[in-house]
Amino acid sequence: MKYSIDEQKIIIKANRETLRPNWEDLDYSETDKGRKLPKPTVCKSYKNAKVFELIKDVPSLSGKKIDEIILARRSVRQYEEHPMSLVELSYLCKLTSEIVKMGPGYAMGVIPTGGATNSLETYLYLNKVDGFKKGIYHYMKDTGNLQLIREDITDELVNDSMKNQLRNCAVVFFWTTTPYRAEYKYSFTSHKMIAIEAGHACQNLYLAAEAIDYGVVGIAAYNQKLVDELLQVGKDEFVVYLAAVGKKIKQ
């Protein structure tokens, strides 16, 4: 369904207000936290899903300096026919998604999040990774491992959900948000922070990948319905950002 011009104007106005919430209007006593309602969980898990261990103490895989990495960062859309190794996958997950401290209603890790609310979950489509079947995997915040949640999918399903941007990448990172994790504490001011949080995660991925000569392209233009169906999420949890990752083509 396409929006009319008038509908687009209404949406644009509402979204601009989301990007500039008035914090002076936030009454913490009237948030769900202020009303002492139960805290939302910040750690999703799947019962009976097969678990695959990542390398926890993965060493630094790069001799590059941080300024060199930042200045070299570019979006890369074409990749070598090169499978990612377990150590490389562990490295990227660690620097993108690792949680170092977690408790009731909060989680702190390698990316900053508003009030440690940690609204994001990380999913991966492992397309070409040594030792792994193709499928959708969920990153477990509490253990730093992966859970296989879907292997009944094809490249075509993934590519359609990404609006034909799968190409021949090794891995796709998907970030979903569960907005209530932030809304519980910050109400109407939380949605700007969620968008920023997703940006932090993808930037970490860009820099970690650049450090080991992998390329990344962050993707905000995707088919929302299809990508949510792919991850079997939707109303209370949905995709907000994704990125394709593959080995850079040697020049």
Ligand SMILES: Cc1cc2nc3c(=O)[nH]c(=O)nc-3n(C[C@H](O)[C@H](O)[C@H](O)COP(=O)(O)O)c2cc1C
Second form
Amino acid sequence: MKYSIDEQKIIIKANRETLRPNWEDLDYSETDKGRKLPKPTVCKSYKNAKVFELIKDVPSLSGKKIDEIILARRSVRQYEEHPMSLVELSYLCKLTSEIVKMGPGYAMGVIPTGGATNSLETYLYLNKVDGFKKGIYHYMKDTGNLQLIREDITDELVNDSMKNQLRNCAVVFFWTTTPYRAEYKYSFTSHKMIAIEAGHACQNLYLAAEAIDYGVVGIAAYNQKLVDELLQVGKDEFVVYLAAVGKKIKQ
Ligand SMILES: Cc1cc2nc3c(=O)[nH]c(=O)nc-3n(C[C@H](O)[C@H](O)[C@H](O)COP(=O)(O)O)c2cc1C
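Can you switch from the form predicted on its own and show the form predicted in complex with the ligand instead?
Full assembly next; the chain just shown is listed first.
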């Protein structure tokens, strides 16, 4: 254990405070927004990365009803050896990450985010997707396409970073946060909202996947250092949540 019992107590106390920030103590005039500092960008883009188009007008792939989907959702950790199709990948990306309106300092889309601050970026490890090489891809908020950011990786590297939870899934979703996007407006009240935001993204993925007979497991027990290294992030942007997705085994 890295932390002594006493250190753990201090961390637990601080983390509990993060979960109950007092909004009465937030003075908007003293935030970076209140002080008229430049707005943070809410859309990350990699220059010179190869772009892969997703299907934008993806049809509804599910005949299931929303109540049926919500009630059937479970975490799924075993999958069929079945590659995901481009249309299925497009469907899951759209329902999890699509942005429909964006401007300086804000973005709105399929998930709610505190004050539309949209602190998350979505990355994917495409393990078994028809027509795609294995690699780490970034979802582009502005175009709804993917950018290939790394091919020089192995299943072992990904699996280690996920603490052996890659299994035989088709795709891993990684959500990073850039906390400053929220801190700019909401200072010390931001971090609880960021965690909730990541929960919204993953819940959308759970439900969208269930709709098309894929299974998901949300993963918080990953190796922070290795997963940040995998995505080449770690300081002002870091991973907060992951999820493995694969075709459900027929019962
Ligand atoms: C924030 C969060 C983190 C989780 N992390 C993991 C994880 O690292 N590994 C895992 O196998 N399951 C993980 N789970 C899945 C839970 O174990 C699962 O949701 C719980 O057992 C309830 O089962 P259900 O999702 O089928 O209802 C996580 C769930 C949540 C909400």
